[in-house]
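There is one chain below, alone, in structure tokens, taken in the form predicted alone.
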Amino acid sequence: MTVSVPESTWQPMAHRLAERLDTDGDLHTPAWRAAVLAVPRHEFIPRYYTQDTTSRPLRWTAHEPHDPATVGSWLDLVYSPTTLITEVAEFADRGVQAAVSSSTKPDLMIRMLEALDVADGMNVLEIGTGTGYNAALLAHRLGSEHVFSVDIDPHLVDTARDRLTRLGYSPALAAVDGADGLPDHAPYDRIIATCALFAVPPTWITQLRPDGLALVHIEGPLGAGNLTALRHVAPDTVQGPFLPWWGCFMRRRAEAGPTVGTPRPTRSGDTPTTRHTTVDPAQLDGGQRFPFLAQLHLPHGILRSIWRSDDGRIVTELRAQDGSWAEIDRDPDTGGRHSVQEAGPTPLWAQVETAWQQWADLDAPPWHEFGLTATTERHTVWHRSPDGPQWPLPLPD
């Protein structure tokens, strides 16, 4: 069902959203303020989904406005700094649903657009069309002829194109794998990705103009990461800092439909060793700064889980593709130590302990003290300077 919302209703709501973004320090430039006021976000979110936490397995419930009460609550959500899930997909034969697309919260989106540092006449490639709302903001700011957007899902692209056309915008859209960029319209002055990646695809580096800027969410195998602003500093190299504020996105999909989880590696049958550690396994929770550093010491493909053992202990487990594993009790003993069991060729928890010591030596650095140098062959994370402490980013095989 499509609800018609008069301009006299949504315009004041867009104005209040812009005022809130301004007051909260997210919005600074008149051009992006004008885009927020001009683009009706509700046109891109005719429905949204919330997770039904009472169902097992967890399911998603669709919400569509159909009467004055639901229209009012829908518009309040749409014109607020809220991320809204807009598409879900089924895992085949598993009875499980996965969120596969969303409309990013406007405060994060505007921060990203301002960090993109665009100017009139620049060409921008967006990776992750989604609902089309961000493409509309870009098209309003730069003109449709300067905006290019791709998504892996043809349905999302077709729906976004219809919405954009209805509002008078005509950016170039394509249903392709975002890892390939969009070579037909390259080079680009700016690239903005609204999905998380393990690495910067080589095509993005080669399709970016000299001194161009790419805004990319890089995360490692533990799912910890942040946005980084990368300048094209050499023909095969981008480099720059992580942003001082945190933002996260769904991981890039290589095909339409839900992202299929990675199979758990088989545990080594070696006899485990038992010892104690003073590093609390809860320090790996949350997906932010220390977990980001810790995963730089771990092999790609590491999996982390939390579960309850048969004897009632709550355990953090790490597993690696080579069969190595570690189990760490989350409850400490009276001396503040946690029991560790581990086996296999790679000492996984010892590597986390090494990272913890480095974290302390670096004085728990904020995000903007980390940076990334990415080439078509290698990615290196550094602290404060490309010449400072360095760690290779674990990359997929």
Ligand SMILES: C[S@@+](CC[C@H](N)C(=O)[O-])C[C@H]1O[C@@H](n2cnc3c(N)ncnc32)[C@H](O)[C@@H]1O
Contents of the next structure:
Amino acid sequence: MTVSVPESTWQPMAHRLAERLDTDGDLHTPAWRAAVLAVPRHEFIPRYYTQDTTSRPLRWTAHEPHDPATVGSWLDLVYSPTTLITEVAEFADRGVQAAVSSSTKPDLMIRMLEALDVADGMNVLEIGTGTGYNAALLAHRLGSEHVFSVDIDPHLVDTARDRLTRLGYSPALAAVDGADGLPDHAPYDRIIATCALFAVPPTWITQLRPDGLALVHIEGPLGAGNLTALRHVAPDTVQGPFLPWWGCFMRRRAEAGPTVGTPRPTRSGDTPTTRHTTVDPAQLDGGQRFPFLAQLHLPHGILRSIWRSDDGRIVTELRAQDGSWAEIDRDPDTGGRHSVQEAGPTPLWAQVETAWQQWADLDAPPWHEFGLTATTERHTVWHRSPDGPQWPLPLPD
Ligand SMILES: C[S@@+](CC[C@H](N)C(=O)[O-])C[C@H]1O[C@@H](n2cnc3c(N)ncnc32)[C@H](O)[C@@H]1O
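Now that you have shown the form predicted alone, what about the form predicted in complex with the ligand?
Next comes the full complex, this chain leading.
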């Protein structure tokens, strides 16, 4: 059901949102402020989902406004800097639901749009249409004829198109895998991806204009990563820094529907070695800078889990596709050291320890000291300059 909200109700709320983004330092540009004021976000989020953490398997509850009380709380949420899950899908074989689309929180979206550094007349390709809200902001700022947006999910694209049309916007939308870009309308001055990727697809490099800019969230298998602002510096190369502030996104799906994760390889049957480490496995938690650096030292398909062992210890386990594994006690002994067991051909924890040493040598660098050079063949992460310390980004086979 779509409730009708009068302009006199939502406009002051959009105003308050713009004020808040302004005060919090997210919004600086009058043109983007005008877009926030003009585009009714509630039209793009008639329903949102929250996770019911008490059910097993986890379920998502849909919320739709239907009376004055729910309309009020829905509008408060919609006109606040909050990410709202807008689509869930069920794995056919296991009755588990996963979030597959969301309306990204407006503070992050506006920061990205400002970092996109657009000018009148530029053509922008958005990857991840989702609700269509961001496409509407872009269309308001640049004119619909300059905006192109794709999503892997045809249902999302159709729904977004209806909403955009109702509001008088007509960007070109397509239901395709964003990894292919949108060759029919290339080249683009700007590409903005609102889903996270392991690597920059070669098509984006070739579909970007010389000196064009792509904003891409690069994320490794441990879920650590951040946005990069990549300039097209040569026909097959984009290059640039990670942004100083952090934002996270849903990972790119290879097909519509929920993505099945990397299969869990069988653990190597080799007899494990046991030793101690001073590196706390909690350092790998979260999606931030040290786990990101550690990922650069680990094989691409690495999996991490945290569980309680039969004898009651809480452990972090790393497992690689070649069967190598490492199990590290989360609790230290009285000397502050953590017990490590590992087996298999790849010394996984030793590689994390190497990363930890580099992290200390580089003085725990902030995000913007890292950068990325991506060609159609290879990706290299660097520190401070493309000629500084560098690491190949482990890519899927
Ligand atoms: C965070 S949501 C996008 C939010 C959107 N920009 C908005 O304003 O509502 C991420 C979107 O990326 C889409 N996506 C995931 N994998 C994709 C792919 N391979 N190609 C294109 N879109 C993809 C998802 O379906 C989802 O809608």
